[in-house]
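Only one chain is given next, in C-alpha cells, and it is the form predicted alone.
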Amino acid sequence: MTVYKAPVEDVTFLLDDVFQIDRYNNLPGFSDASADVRAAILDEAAKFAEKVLHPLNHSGDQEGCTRHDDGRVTTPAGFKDAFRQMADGGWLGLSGPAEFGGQGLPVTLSQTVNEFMISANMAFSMYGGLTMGAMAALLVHGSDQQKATFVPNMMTGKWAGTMNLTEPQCGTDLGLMRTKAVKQADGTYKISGTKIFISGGEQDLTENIVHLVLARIEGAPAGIKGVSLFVVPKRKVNADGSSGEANGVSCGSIEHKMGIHGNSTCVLNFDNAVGTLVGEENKGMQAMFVMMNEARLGVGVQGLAQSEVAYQNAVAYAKERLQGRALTGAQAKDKPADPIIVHPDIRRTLMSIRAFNEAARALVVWTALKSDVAHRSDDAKERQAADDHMGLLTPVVKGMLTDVGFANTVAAQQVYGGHGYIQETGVEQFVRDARIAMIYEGANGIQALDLVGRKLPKDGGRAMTAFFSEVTAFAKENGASEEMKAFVAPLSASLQHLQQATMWLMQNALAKPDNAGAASTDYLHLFGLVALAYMWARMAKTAQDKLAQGGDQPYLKTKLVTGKFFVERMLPETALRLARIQAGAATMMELPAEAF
C-alpha cells in the first residue's frame, strides 16, 4: 500500500533559515516555540501522522461512514481512538489561547503540523480542522459566555465543531438561504431548516458537536444582508457546562461522495433547535468569514498535502518499476529493464510536482507568519500590512494550491500507468480525495473572481502595491549576484507579466466587466506562479548562503537544482497566462447560450 514520510527537514529549513522564525520572538507565543521545542513538536507530529493516521487512510476510505436508523453515524474503525490520541496530544489546541486550554504557539507551527496530518489522512484531519475553524470564529466574534462554554471543550477535543452554510437551493449565493431563526423570550433562537454538505456533521468521535449555523431571523432584510450566525450545539449544554439533552439537530443522510469517504459529510436537519446569536443580528457573514478564511487557508494546505503524499508514492514506484531501457543506454545492467525513473518524461513529472510542493510549502509558511503578525503584533502598521497580505494571498493559496495539487495527484497516478487506476496501489485515492479541495470553501472560480474583483482594487490596490514593492526590492538587492541571476532574472520577467496583466485589467475591466471574469482564473494562476517564484528565489538565496558557510551539501544542492527546474520549466507559463488575459472576453461571450 501507500507510504508517507513527513517533510520535517524541509519545514525546518523554512522555519529556521528562510523565514528565520526566531526574529518574531517579540510576538506572543513565539518565544515559547524555540528551535528545540519546534523540533520536538515536528518530530512527534511526524510520528503521529506516519504511524497512526496514515495506516487508517486506505481502510477508512474503503469502510467509509455508516448512518444508523436512529440518525447516529459511525466513523471508520480506528478513527475514534486516533481522534482521542490527537486530542490528548494537544494537537487541536497547539496555537489556541492558553486561557481556554490551548498552548498559545504560533499558527505558523500548527499549519506545518496540519500539512503532515492531511497528507497522512485527509478525511480524518477534517474533523479537527473544522473544529479549529469554529473555535477561531467564536474567539473573534463570540460572547464571553459562548467562549467560556464552547471553546475549552473544543480545544481539548471533547467537543467538535462544524460550519453550516450550504442549502439545497444555494451554495455560493448565501442570500438565497431559507433556514430561519425565531427569537425567544429568553434571548435564544429556535433554528429550523436543512443544511447540506456538512463535513463532520454527525460522528461518534466526540460527545457533542458545536454547529455554527447561518440562518435568517424572521423579518430580516432580504439577501445576504439579512443573514445571522448562530451557535447550535448538537446536545444542549447544562448549567454546569456538561452535555445535556438532544437539541433538535439530526443527520438525515450521509452524502455518497467521490472521495474523503472517512469524513461524514451530512445532510443536517434543524427542527426548532436552540441556538444563540454570534455577534450582531444580520452580520453573520462577518463572523463566518473568520472561519471561512481559516478554512480556505487550510484547504490550500490540503492541495499541497495531497500533492506531497502522491509525489512520495510516485517516486517510490518509479524507483522500483522496471520498464524499457534508458535512452543513453542500460543503467541497471543486472536487471531485464531499467527502473522508469531513468526516463526524462518521468523525471519531468516528478520534478514538476516536487518543485511545486516545495515552493507551495514556503508560500503557506510565509502566509501563516503574516496571520500570526496580524493577530499578535501590537504595531498597528504591521497588523495592517499583514492583514493586507492575508486578504490578497488567501484566494491565491486556496485556488492555485488546490488546482495544481489535484493536477499533481493525477500526474502521480500517471507515473503508475495502469496500476495507478486500480485501488490496490492506493494512488487513485489521492486523486479522489484531492478533488474536493477545488470545490468547497468557495469554488476556485469564485476565488479568482474574489481576487480580481475585490482583493486587487481594495484600498486603492494597497496590498498589491506592497507585494510588487517587496518582490522588486528583493530582485534589486540580489540581481547583481552571479549565483542569483538564474533566479532573479526569470522572477523579474514574470513579475513584469503580472504587472502588465494588472494594468490591462485596470484599463479594460471597468468598461467591460466580462473582461475581469474572463481573465480571473488566468490572473490567479499568474499571480500564484510569481508568488512561488519569489519563494524559490528566497529559498535559493538561503541555500547559497548556507552552502558558503559549509552547510549540508546534498540537501542544499538538491534544493537549488529543484528551484532551477521551476524557473526554467514551469515559470515561463506566466507568458501564456498573460496572453490569455489580454485576449479579453469577446470570443468567450460571443456565442448565444443555445449554441452550446
Second form
There are 2 protein chains.
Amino acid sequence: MTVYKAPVEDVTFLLDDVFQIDRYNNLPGFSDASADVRAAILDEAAKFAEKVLHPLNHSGDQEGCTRHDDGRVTTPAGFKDAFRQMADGGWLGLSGPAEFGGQGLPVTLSQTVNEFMISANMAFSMYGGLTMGAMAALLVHGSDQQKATFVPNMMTGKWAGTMNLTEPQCGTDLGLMRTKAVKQADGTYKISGTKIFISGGEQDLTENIVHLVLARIEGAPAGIKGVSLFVVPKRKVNADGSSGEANGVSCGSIEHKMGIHGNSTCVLNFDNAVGTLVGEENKGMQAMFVMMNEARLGVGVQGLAQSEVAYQNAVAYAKERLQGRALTGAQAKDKPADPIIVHPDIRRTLMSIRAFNEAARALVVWTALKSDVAHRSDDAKERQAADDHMGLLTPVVKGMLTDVGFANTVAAQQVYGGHGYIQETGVEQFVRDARIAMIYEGANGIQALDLVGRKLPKDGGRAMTAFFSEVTAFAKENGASEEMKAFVAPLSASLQHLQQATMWLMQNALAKPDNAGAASTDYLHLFGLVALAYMWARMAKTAQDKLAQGGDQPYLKTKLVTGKFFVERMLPETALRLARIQAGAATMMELPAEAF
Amino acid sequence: MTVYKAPVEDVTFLLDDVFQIDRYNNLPGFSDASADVRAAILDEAAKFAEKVLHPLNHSGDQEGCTRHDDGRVTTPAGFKDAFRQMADGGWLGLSGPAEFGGQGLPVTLSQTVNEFMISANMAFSMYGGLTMGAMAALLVHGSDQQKATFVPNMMTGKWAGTMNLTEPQCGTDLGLMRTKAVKQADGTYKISGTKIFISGGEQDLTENIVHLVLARIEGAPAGIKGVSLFVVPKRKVNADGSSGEANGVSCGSIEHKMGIHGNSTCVLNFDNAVGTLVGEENKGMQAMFVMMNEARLGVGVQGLAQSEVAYQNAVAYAKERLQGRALTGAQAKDKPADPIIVHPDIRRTLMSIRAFNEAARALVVWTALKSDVAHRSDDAKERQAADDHMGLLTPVVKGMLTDVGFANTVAAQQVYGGHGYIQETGVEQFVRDARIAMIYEGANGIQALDLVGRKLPKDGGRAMTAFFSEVTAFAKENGASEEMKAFVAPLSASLQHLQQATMWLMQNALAKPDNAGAASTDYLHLFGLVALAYMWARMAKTAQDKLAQGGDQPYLKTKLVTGKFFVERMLPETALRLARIQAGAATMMELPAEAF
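Form predicted in complex with a further copy of the same chain structure, per the form predicted alone context:
Below: every chain and molecule of the assembly, starting with the one above.
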C-alpha cells in the first residue's frame, strides 16, 4: 500500500559528481568502491530495500513484537528471514574491516545504503544498525580477544549487538547510573542492574546477542567518572567460540511505544551476568563517545530516510487523488477533478520536503566522507581537519535532520487529508516511527547543547573557523558567475547570520551560560540551514557544470529549481533564528519554577 | 498517570477582566451569566473534566471502540456513564435556546467549558461536540417540525448527532458527491450511498443518532450546486416522538486511526434510509456553512486544549525529573541532580507552549464573543461587524491553533525524553489525538485558502480593514505608555508585516491566482501571529491596570513575563512569513508533475 523507490540516481549524483569520491582513491577501501562497484552495490541495496524490507514495514508495525512468559521475544513475521538475507548479503559488514570479515568499503557508501534500508523499514534496520554500532565500539576499544570473539560473528549477522546506557533514573545524565559491576578473581565482572529502552535487547533473529553495558565498578568514583563499559553476551561464549549457556541477562518486559513497533525495546535485567571490561576502568564514557558520532550520524539518516519515504508516498497520492480544480483553470479536463498536485499549497508542501531531503542527503554524504578521511587518511593534519568537521557537524546532522525530517512526515501526512490519519494508508506510521529519532541517541536539546557548549568552543573554535572559511571561499570563487548568484548571495547572507549568532554567543554566553542554553536549539537550526544552503550551492554548481556539458537535462534542471525553492522559501528562516538567539535567556529564566 | 487541571483562573481573567463580558449584558443570555454564575459553572465544568473525563482518556485510547458483527459499536468502558453524566449535567445545552431545553448562556462561556472537556478527553468530547453542531444546523435551517422532533432530545443527550459529508472520492471537493436522495410521494426522501470518516457514526451512548447527511437529489445539477442536506435518524421516529424501527443506516466498519481511538469513526452505509430535507433543495452547502464557523472554532479549541494538557504534563515532568545540573551551578543541592526545569532549553520549550496557549485562549474568547454578538445583538450594524470578524478569524483560529497546538504536543513530548515515546506515560496520546484537528473540518490548507481567497477580499476587504483599524487604534492609544511599549512596538511591527503581505496579495494575486495559493498558509500564520500579539497586548494592558490597583501580584506578573516571551521570541516569525509570501508561486509551480 505504501511505495518506496531508493533514490539511486540522487546518491550517484552526489558520490560521482558533487563530491567526486574517486578523488579519495588514496584512502583504503575507496579504490575498491569504483563507480561500477558503487553502482552495483546501490542497485542491489535498492532491490533488497524495496522488495524485501519495505513489504514488511506496515505488517511489522501492525504485528509488533511479542514477549513470551519465559522472556523470549518474537519479532514480526518475516523479520527473521529478512535478517538472514541481510546478513548473507554482507550488508552488515559493508564498511567493516576485512580482517574481521568486512568488505572495508567507505562509510560514505554504507551510509547511503543505510538510508535505503531505513526508508524501507526503520524498525527492522535498527537491529542491524545497533549491531554495527556495537562492532564499531569493540573495534576501537576492545581487546584483541574481545574483537576476535565477537566481531566476526556480528559481521556475518550470526550474532547481534545492543547498547545499554539508560536506566529508569538516568537518561541524559549517565552519572546517576546504578548498574553495578563486581570484579571476579578471573578478571571478569559480574554485572547487576536494570537497563531500559534497550533496542533489540531480546529477539529471535540471532543465536546470541552482544550487549555493551555501561556500569559502575564497585568502589568507583561517583558520577560519570566512575562509569565503565563492559561486553556481556546473552549466552556465554564457549572456549571454541560457539554460544554456550545462558548468561544472567533477561528481558523483563517490552515497551509499548508510539512507533517502531517492529523493534523490540526491552527492559533488560542483569543479574550477576558475566562480562568483560572494554577499554579502561572508569573510562566507559570515552569508549561510548567514539561510537556516538557515527551512531548520531546514523540517527540523522533516520530523519532523512523517513522524510524521503513520506515524500514519495505523498507525491504518489497527490498525483492520483482528484479533488477540486487548479486555481488557473481545469487541467485534467477529461476527469471529474484535477489531481491535487496542481494546487500551490500542495506544491509548497512537496517542494519543501524535497528541497530539504536532497540537501540533507548531501550533508550526510559530506559528513560521512569526513568520517572516512578522519579514520583512513595517513596525513595527520587531514585527519584532524576531518575529525573537527565530523565533531562539529554531527550534532547538526542529528538534530536538524530528525527535527525537520519528523516535521516533513507530518507535512506529507497532511497531503492525504483524512486518509492520512487512517493506519491502512501507512503514512501515519512514518510520523510515529520518525518521532523517536528526535529523542534517542541524545535528545535534540542535548545535541544543541553539545554543539554550542562543547563543539563550538573546542580548540579555540578551530572547527567552526574552518567551516566559515570553506563556505566563504566557495562563495568568493563562485559568486561572480551570473548563474550561481541566485545561490551564492543567499548563502552568504545566511552565513552572516550564523557569524553574527556566533559572535553574540562569544560576547554573551561566557559570563552568562544560560544565554548559551537559551540559544542552543535555534543555533543548531541556524547552522543546519547554512549547511544545507551550502550543499545546495555545491549541487547547483555541479548541475550547472554538467548542464553546460550536455548532461541529463530534466534531472539537472529539476535539481536547480528545487535548490532555488530552498534558498527563496526556506533559507530566510536564518534571520528568525538569529533574532531568537539575540533575545537571550533573561525572560525565559525569569519565572520561578512554581509559576509554571 | 497524566494530570489535568482546568485553567479556571485564566478563563476568569479573560471573561471578567480582559473582555469584561458584563458589558454585553444587553444581549440575551449574558445577564444570566453573571460573574457568580460563571464562576459556579466553570468550577463544575472543571470538576467534571478533571474527575470524570480525564480518568477515561488513556483507558479510552488503549481500549478503543469495537464494532460487532451485527454492526453495533461499543465505546470504551466508562464512556456511557460519563456521557449520561454530561447530558444530565446540562452541558450539551449550555448555550442552546431555552425553548428547546437549553440554558441560553453565551457561546463565549460554552467554548471555554469545551476547552476543559477536550483537554480532559478529546475523543469523548467529540460525541457531544458533533451533537451540538448538528443541533445548531437544525436550529438555523430545520423546519419547526424537525426542530421539535430532534432538538429537545439532542439537548438532553438522549439522542446524539453526526455530520455526513465525506465519501471515498470526495473530501474537500464535495461537488463530487454521489450519495443519492430520491423523493417519495409523502415528501420524504430515500437516501442511498456510502459516507466515510463519520465521527460517532455508531455508538452505544444514546438510543438514537440524528445523522445530518449531504446527498444529491435525483436529477439535481452537477457539482456542489446539486447538493442538499437531509436529516436521517438511525431509528425512525414514531408519531409520539419516541425512537421506532431501524432506518436503513448501518455501520460497515470502523476506521483504525492514529489517534482519538475512543471516538468511533465509521463508514456508514445508507440503503434507502428515510430522511427529510433540511432547508431548500440544492442549498445543502449553505446550510452546512452556517454551522461551519462554529464547528471550526471548536476544532481550533481542540488544538489549544491538547496543547494545554500536554503543557501541564510536561511541566509536571520537568519539575520532577532529576537530570544534570543547572548551567549556573547546582540548584537542588540536596538531590542527586536538578529538576530539568532549570535548563534553559526546557524553559524555552515550556514558555513557548504557554505563551501560545494563553493568547490562543484569549483569541477563542474574543472570537466566540463576536459569535454571540453576531447571533444575539439587535443592532444590525453591530451584528454585521461581528459577523465579519467571525468569518475572518475563524480560519485563522482553526488553522493556527491546530497547527501550533499539534507542534506544541510534540514539543511537550520532547521534554519527557525517551519516556515520552512510551504509551504508559500518556503524552504521546496527546500528539496522536491533536494530529486530527489539523485535518478535519477542512484541512488547514483549505482554511488558508478560505482566508486568502474568500474571507479577505469579501465585501471589498471590509473585515480586514476593521481588524487593521482596531489594532492600530489600540496601538495608538497605548503606545505612549512606557510599560506598554514593550508590547505595542512589536505588535505594530508585526501588523506592518501583515499589511505588507496583504498589499502584496492585492498586487500579485489577482492576475496570478497561484500567488494567492502559494502564500495562503504563510498568510494564515502571519495573521495568526498578529492576532495573538494583539491578544497579548490587551492582556498586558489589563494585567498592568490590575497590578496598579493592587491585584494578585504573582499571577499578573507571570502573565506579563509570558507575554514578553511571546513578543521577543515568537512574534519575529512574522518577518519570515512575509518573506515567504513575497517569494511568490513561480518556483514552486515550475516543475511538471512528472518531475516529482
